[in-house]
Structures are given as structure tokens and as C-alpha cells.
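The chain below stands alone and is given in C-alpha cells; this is the form predicted alone.
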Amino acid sequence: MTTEPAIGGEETLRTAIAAELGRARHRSIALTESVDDSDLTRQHSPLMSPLVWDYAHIGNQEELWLVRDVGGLVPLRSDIDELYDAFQHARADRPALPLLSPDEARAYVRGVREKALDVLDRTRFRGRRLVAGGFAFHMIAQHEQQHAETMLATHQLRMGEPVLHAPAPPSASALPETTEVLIPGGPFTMGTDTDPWALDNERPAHTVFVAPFLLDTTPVTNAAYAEFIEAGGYRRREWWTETGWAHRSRAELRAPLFWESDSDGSWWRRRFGVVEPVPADEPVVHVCAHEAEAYARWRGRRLPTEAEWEKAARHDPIDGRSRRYPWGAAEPTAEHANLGQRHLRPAPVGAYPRGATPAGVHQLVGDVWEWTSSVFRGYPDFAAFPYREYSEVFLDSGYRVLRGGSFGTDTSMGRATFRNWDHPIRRQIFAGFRCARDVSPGEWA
């Protein structure tokens, strides 16, 4: 459910979408506009749709959900709308298909949001479920920048002259004193019922049951992946899973993806044009579940599951609720978490002491999406809105579950509720991992 605001309130919540609308499109034309129109009409991977399908896709949603449901205003281009449908054209079929021009992708975008925002204007955030507490602005809010973040993986996947500039991550400042900490057994708060921006996968809330378990307190680094690959990691079929063996072998994985070494040994990566060593102390991205779960079996350890992974980020041990970050209600800025594309690449571990965890469990949000164990369901009661497409269809469909963001994640889904998911072979998503295990009997006093 959502919180209807007062009257006095709604010109405030007005003011606060407007600008999430606007943050999100700002980003959305700088990824659109850093390149020429060849590249925006080029598919850089059969992965990915090519850069101007991705932003008049973007542009039909919002015209779809604010201009003609919430607004109830005629179409701009209803003779677009099945071009843009994500679940008509497989991406590598996209080139083909007549999409619009990136002049007409630009018109078109910017004549929906003109009239979104009108819509936004005489807008009373009341009654309906859609618009109560302006869930519908909320949702295309974070499409967007959900689409944003695809981009940026196409960007990783293009070739060329590097065209995004950041600043890099602040450096290491605080280390855990430990390599993996206890999360206390016992019962939490999954999911939420209240949160205005959460989407309908992450509700309801619900009572989970979660054993005593050892996480580790960082993400795995680099420098850590690179011994599993020296220990002969990607030749040693027992740490893998049966299937990811087979993926392993018929993919011929070697290393992370957009990793090479050289006659020396040492490892380098591309990094949106850019070819440099591979920083040690940055965790791994670009990999898929099958390398992350092969990995943890050469240490001896597991995959945390998605509650396991929640109950670390969420759990409070002082009054036992549910903290919406790990580091409790405020809301994440450049001192909590590595996020929004403030920079191009993971952050050291220990970069952000901050957005620890009272337990001591860093970056859980933010530098790199974490897989875990878990098969992307439905919570109990689970109920699809405002459309199946957006998680029913993909529910118990083999998917696993991402969590925590990546550096390219907007601050908007940063909270610990918020559930990503892919097939479990997908390495070109800015994917890392930490590990987990149970706790032996007499092991922690």
C-alpha cells in the first residue's frame, strides 16, 4: 500500500517527481547524446538493443502509463507502440525492425515528457492505486533509469574511443577488521508493504526464518577471483555445478568478462574503452552465477540465498525491525555507496564505511550487483502491478536473483528491498558476489 499525502503535501511530492523525472533523463541524454547517430542505430552485442531502440522504448512507457492511463490523453504515436514492446522483438532481431530515426527517438521523447508533465500538473495523488502517493511517476521514474543502466552495460560492450568520463571512486579508508562476520538466526521482515517506491515483486512483506550463516564482509576482489583462476579454477570441473560446467565448457570461460592476460601472467581489462591492469582491490564484475558458484566451492564456501542476503542488509539487532539501507534510513549519498554512475567501475572494498551494516558488512549496496542462490519467485501472496510483464512472466522461469545495485544502479532502487534478476549465464551486467556459509556447530560462541 501507499501513503496518500495531505493536500498541503502534494505540491512537495510534485516538486520531488519532477525532479526524479528530470535526474532521469538528464542521464538518459548523456548516454544517447556521447555518441554519434551511427553508434545509436548500431547493435554493439546480440545481447543488447541498439542505444535508440532503448531510448524511444523509454519514451512509449511513459506515454503508455502517464500520458494516455494516469493522464487519459490521446496517443503521439500509437502506431509505435508494438515496435516497443520488450516482449514482441527479441533484442537481436531490434536492428531490423523500422524504429524511429534518432531525431525522430528525440522528438518523440521530449514531446511525451512535455505532456507528462502536464499530466504531473493536475495530478492528485489520491484514489486510484496507480496515482495514490504518484506510484505511476514513481515507476517510470525508475524504468528509466533501469534502462539507463542497460545502456551503460552497451556502452561496456561497444567498441572504440572511450566517450564516458567520471572521476574515480574515493580509495579504501576503512577495512574490516574481519573477513566475514555472524548474521544471527532467527525471524525478519522480508519484502515491504509501505515503501512508495517499491515495485510489486518486493511486496508484500513478509516473516522469513533465516539460520545462523557467515558472510563475508566485502565483496570478492579481484585479487581473490585472480588465485581461484591461478589455483586452475576454470579446469577443475569439481568446484562447478553440473550445468555450469557445461556452460563453462561450451562457452569456453576463461576469465571475467572484458579480462586478457598477458605473457607474464598479469590480467588487464576494457572498461568502456579503456584498457588498463586489473585493480586488485576492486571486486569482481562481470561475472556470471555458474563462475560465482564455482568459486565459493573452491573456498569452501556458498552463495548467500536472497534472505540471507536481506536479512545482513536489512536487519536491525538493536530493535529487531527492517532498515530500508544497510546502514538505516537516510537516504544513500556519495558517502554510503557507489552509485548513480558517479563512477565508471567498482569502488576499493573498505571505500565506503558509512554504508556498513552494524554488523560490519560493506558495499551490500552499490559497486557491483550480487548474485545469489536463489530463483527468482514470487513472495506469498504476490500479486502483479500495474502489469504482469514487468516480474509475473519471469517468476520460477530458472532466473536468478541479483541484489544491492551496481555502480551504474540509480540511487532511486538503491534501497535493500529492491530485486534484480538474470539468467544465471549473463556476464556482460555489472555482476560480482560475496560469499557465505553455515555456521558449524560450536564454531561461534
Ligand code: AVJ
The other form holds:
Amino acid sequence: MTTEPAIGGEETLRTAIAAELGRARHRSIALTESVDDSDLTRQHSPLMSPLVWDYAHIGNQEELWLVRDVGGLVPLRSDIDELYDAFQHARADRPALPLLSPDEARAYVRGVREKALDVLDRTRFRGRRLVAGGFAFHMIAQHEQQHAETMLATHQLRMGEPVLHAPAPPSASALPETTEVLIPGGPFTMGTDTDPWALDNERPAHTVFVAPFLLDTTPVTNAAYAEFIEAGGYRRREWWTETGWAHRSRAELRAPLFWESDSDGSWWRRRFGVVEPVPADEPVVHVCAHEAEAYARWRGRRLPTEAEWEKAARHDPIDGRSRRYPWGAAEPTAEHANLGQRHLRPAPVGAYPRGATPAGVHQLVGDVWEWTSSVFRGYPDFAAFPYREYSEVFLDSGYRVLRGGSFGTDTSMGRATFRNWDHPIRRQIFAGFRCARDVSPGEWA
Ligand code: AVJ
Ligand code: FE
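Write the structure block of the form predicted in complex with this ligand for the protein whose form predicted alone appears above.
Everything in the complex follows now, all chains and molecules, and the chain you saw is the first one.
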């Protein structure tokens, strides 16, 4: 079903979309203006594009979809499509390309945005599925925000003095009453048909049966993770999967990325250029899926499946329906979740009691992406829309699903149907995890 807003609704939607595009642009400008040209064009890590590539790529996607496709306008620069096509050049090779200079990139994205806003002004949000309900515009705003998170990860990898600043997150105000809760077994609706901004991989809505399981009420903290290290977590093969152990050996993993230990055994971390003691009660971040699984096995736990995560985050056992957010239908505010780069770090566990589920699961959304045990697959009857390269080409290829968003994820992707994915070995993303376990016979009868 397409949504066909009334005329008054159409103006409201147009204003809301313009605001979302503006918010995304404000953020990408902040991420690129905070460093000099050499930092924009440099390769901070072979895992990442130069910042100036992300910036021009944001403009290029906007040109392809909003200016050319929706607007039917002539290209501003058809000569650069190939340079900014993510499938043409690996991230590591991008610094060597004849990219637009920082000033050229700024002029380009400004020019594209001017045209895109003209298109927005004269587009009726009906008819073609691409524009129904304003979808293409919101897709492009989400695309820019996703690259803003990627640029934030590049900032974290950048060496040098701090250039980004943000207030500290709230402190813990109400710890969950228990360390784990029972999520009852039975069916729930996973994915969505009706969320206007849901991307192709979140569709369609379908019923999934989930066996009863226990889920931790918080993500795993740095203190808990440090205990795992202390217990020989990185030295004891029995807690790792075969693939995980092989990777831990090859990559010589010894602690989360960006951690260093002191001679007295205490842990320090580098965070956006600041070296600081690792805070005990924040969710651990910058671990790969293999580290998460080893930790879970050590604790007699496992990672939740993607379906378990989504059921815990959305299923309302009273009316049987799936909600948009763990706390209900209200749009995320600063009280609900640590999203949107409002802070440059995860908040301590217990900092967002208002964002908890009715069953008492805290911080499912925000703070850190949570690794799941699920490989990225299409839901039954998945259909790529509007392009195969957003999701389809990544399905069934060994990518692991991450859920819930991080402190660096925009609120527009805070909905509990949103799916992220990456290689299980990746650690530069803002990823942590929480543990789950099966219900043992006789327990929670
Ligand atoms: C959904 C975060 C895995 O960055 O590769 C950006 C998002 N897709 N441009 C990615 C995306 C196209 C994607 N992730
Ligand atoms: Fe992209």
C-alpha cells in the first residue's frame, strides 16, 4: 500500500523532509569542516574512504536519485559517477583516484542540494512508488546520515588532536531491576509493510516464531569485558569458534580496538583523540563478532539471533503487535536513547530508563550497535527497492546483522526494524553486544 497524503499533509511532509535533509547536511558539514584539507583527502585507515570521498559520494547519490531520477533534470556532473560508485573502487584505493578537491566537492554537493530542493518543491508524493509518501527524499537523507556515521568512524581512526566535541552523555539514573529477562515464546511480526521510511531489507512484515529465551537487560559493559580478558579470554581457545580463533590468531587480537593496557594492568582507550581510562559502566565498543561470541561462550551465554533481538525490541505481549521503538511509538528524544552523535561515546548502562521496553530491557536502541548471531539475509519475499546495491548484493554473503544503532547513528534510523550489516571481523564500527541464553528445562516454568 502506498500512502497518499492529503494536500495539507503534503506540505507538512515537504517541510519535514526539507528539515531532515538540512539536518543531515549540517552534520556532514560539521564532520568535514572540523579538519583541514589534508585530513579530508588522506587515508586514515585502509578500511575507510577519505572523508572527501564520502562527502562527494553523498552528493552524487542525491544527484542520481533526486535530481536525475525523481526530478528528470539533466546531470550536473555525469563525468564523476564512476568515481563515486562504491562498487567501482575499494575503499583502500579511493585516495589514489582523481577525486574532487575539498572545495570542488563542497561546490558540487551545494549545487546538487539546490536542485534537489527545487525538485522537492514541485514533487507530488503520489503515483510512482519511488516518490509515494516522499520515500526517495527520506532514503537520501538516511543515506547521508549513514555516511555521516561512517565519517565519524573515520574520525575515530584519525590520529592527532581532538577536533570533535560534545557534552558527556547522561549518567546512570536507574539500573534495570534484573540482569536478564524472559522473552516469552510464540509468534511476532518481524519487519514492516507500513513504516514509510523503512528500506527494502526491513520488508515485508512476516510472522516469526521465537522460542522462549532470556535476554540481558543491558549491553555488556567494559568492566565485564575486562573480566573476560583477565580470565584469559584471548588465550583460551575453548571459548572461540574455529573461525573466531583463526581470526584472533591472525589479527593478534588482545583487547577491543583502541584499548591499551598500562603496566599496572589498567586499561586506557583512545576516543576521538582523547586518551582516557576505560569507563567501567559503559557498553563495550569496537569489538568484532568473534570477540562478542567468545565473551558470550565464556559467560555460558550466546548472542541473540536477529529475530530474538527484534522481538525483544518490538513485541507487545498485551496486544500482540510490533511497536516502532522499544519504548513505543514516540519519536526518539534525548531521554529515550543515545543516538545522533549528541555525545561522542556510549552512555553508561542505566542512563536511559525511559527508553527501556515494558519488560525492562534497556538501551536496545542507541549507544552501540549490537552484534547478532544472524547472517544478513532477505526476509521471505524480499524485493530490492529501489536499487540492488543497497541490500540485495550483500544478502547471503556472510555479512553479520547488527541491530539498534549507536551513539553515532541518526535518530531517523533508530526504528527497531532497521538492519545494519558488516563483516564479522570488523571493529572500527561502533559495535558492542548483549548476551542471550536458552531457557533451561524447569527454569521460569
Ligand atoms: C548499511 C551501513 C552497511 O555503509 O555500507 C551507504 C549503508 N549503503 N551507502 C554501508 C550504505 C550505501 C551501508 N550499511
Ligand atoms: Fe553510499
